[in-house]
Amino acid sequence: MRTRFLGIAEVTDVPDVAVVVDVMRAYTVAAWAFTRGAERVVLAESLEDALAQKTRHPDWVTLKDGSPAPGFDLVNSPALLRNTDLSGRTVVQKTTAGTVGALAVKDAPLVLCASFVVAEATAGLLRERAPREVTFVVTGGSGRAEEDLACAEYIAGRAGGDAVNADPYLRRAAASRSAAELTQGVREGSSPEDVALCLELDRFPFAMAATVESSLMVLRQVTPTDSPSA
């Protein structure tokens, strides 16, 4: 499996496989998010389209990055998010470049969204569809986040079937801007707790697949056949 590690700008091509990597915090608050019930998120393309959607679903909440602002529920921040039932809810996600690099993807075949808490299930994943090439869309710092890219590759390890040891990476992600920015309470909208839960190595037994769904692209649990909940 050949594997290619790129930022939003750098991706000019459409991905056979696109993994897209957002630790700190978009796809760790996803997943939680899941985990907390919620059925679907929509990967929304800006604030005012995730208002808009509010607009037309009141049921659906709203999440962003920053500070809270009028018309939205929630925050970036899987802290401030875990205690919170989203049984059967929508969940409409705008983050700073999570959700940009998922939409930059958004006509490949197969887009998943990951961060360390779903790494294995989307290795898992990797390695059941056994393509050919994998391209990691880094999201974070034009490509350089370390936190995003110690975990793609981590994943893009796992999925070619090595047995990785995943401290160096863990470690990596801790040394990292975002996680210091996060613990000094530099970002609005988060919390200290927020380094320590994107940091659960396999926390969920589930990976994330985004498919256009009534041009809406949408984000959904997947369980790899070889996760051990499957």
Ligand SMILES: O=C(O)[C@H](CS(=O)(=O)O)OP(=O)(O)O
Second form
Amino acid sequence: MRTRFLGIAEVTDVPDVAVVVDVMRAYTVAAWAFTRGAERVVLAESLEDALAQKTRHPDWVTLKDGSPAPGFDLVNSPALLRNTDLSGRTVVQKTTAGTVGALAVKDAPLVLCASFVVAEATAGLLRERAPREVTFVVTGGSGRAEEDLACAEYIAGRAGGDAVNADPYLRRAAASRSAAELTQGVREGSSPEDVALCLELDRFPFAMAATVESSLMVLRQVTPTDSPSA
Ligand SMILES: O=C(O)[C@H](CS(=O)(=O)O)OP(=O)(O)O
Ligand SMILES: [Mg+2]
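Given the form predicted alone, corresponding form predicted in complex with this ligand:
And the full complex, kicking off with our chain again.
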């Protein structure tokens, strides 16, 4: 399996298989939303798009990064979301990096959205599909955010069937600029517990796949059938 690691702006073709990585915090938050019962997560093109969806579907739950805002029900924080009952709900998520990365590869036949909490399930799906090439979209810091790059490299190793020690990858993520900003409370709409929740390796047994449904980019849970090979 060949691998490419690209920032969002470096995606210029339509990959066969894309893994969009956002550890802090979009795809840690999305995984928590599923765990709290969400049926699907719609990845919105813009804040205006998210609000328009809410107008059309008042029962949908809107979520954005940064500070709370009128029309939005939740912020992009795993700690602040994890006690919210989302049973059967559709969540509409708009963030600065994670959702933008998925929309950049919306035409790819397989789009997985990933973070450390779903790392092994994501790698398991890739082992199952055994594609010739996987494009990892490293969403933060123009492709250089250390937490996303570390997670992408870890998943790539596991997808290749290697017995990979996760500790150095988690340490890189813990030392990242994003982790520091979240810990210092620089980012609005955050909790001091967010970093620890974003670094919980394999907290959840499912992967997350995004497909276009009625012109919306929709993220759903998907469970690999293979068992870990290492
Ligand atoms: O909510 C987050 O942590 C970030 C916000 S920003 O990129 O630091 O402005 O969004 P995400 O898309 O989850 O990385
Ligand atoms: Mg991020």
